[in-house]
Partner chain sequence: MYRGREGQWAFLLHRLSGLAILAYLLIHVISISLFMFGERAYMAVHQTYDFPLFRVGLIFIVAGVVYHAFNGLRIIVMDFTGTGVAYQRQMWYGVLALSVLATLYAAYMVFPRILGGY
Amino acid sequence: MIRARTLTDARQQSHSNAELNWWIFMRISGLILVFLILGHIYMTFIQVSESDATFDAVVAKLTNPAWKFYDWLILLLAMLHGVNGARYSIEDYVRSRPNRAWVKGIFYTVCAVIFLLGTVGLFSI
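Requested model, single chain only, the form predicted in complex with the partner chain:
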């Protein structure tokens, strides 16, 4: 895990290319997600009421491939960003190596299944 304040520090601290790439990915995906998710919350929560989110309304919206892509992009980026963020927390707080291995294993599996569920659900409409 990288604890750096600048890109130059991060490059020096990273033990592997993968770790540095994740560090950069967190910044780039975060920047994109700010727009995607604040837009998503505004459009589906502030502008319309909870009780408007009926089955028919969701299906009608998602027949448009553009919204399908928008939602899937959120799903993909938020999953990678969130799972990697949680990995940082696990590496910080689960101190013993064997515990860390099974905690990560179960966590990654659950997230992968939920990501598949969301993808299949999104493209089944």
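Residue numbers count along the first chain shown, from 1. Fair warning: this is a prediction, and the values are worked out from it, not measured in the lab. Between two forms, the rigid core is the largest collection of C-alphas that superpose within 1.5 Å. What changes on going to the form predicted on its own:
- Put the two forms on the same core and the Cα of Thr54 is off by 2 Å or more between the two forms.
Next up, the form predicted on its own in place of the form predicted in complex with the partner chain?
All you get below is the one chain by itself.
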């Protein structure tokens, strides 16, 4: 299947509103992630000198709830964006319906565990 490039194509190809919403989400989340990650790179590597980039400095930065939310938002959007992209690949390459269900189930479980570990690790500081 050729993926839609425009909203009109996506509406014609989508089998449900959920697919159309995921198509829109991928475009918006990708754009938001670009700016969030560029901001993160700027504030982490450019604004701070190498000698100041220590573990204690990162912990001190993460005591601020706004920084925790900023980093968590990157984690959330990156995980959702990546999982949805992988879901497209799984649907394209795993032809058998039962196998596709197993692959997706295992994949979603692993991703949920990674997201929970990242969230716990971020908010435990």
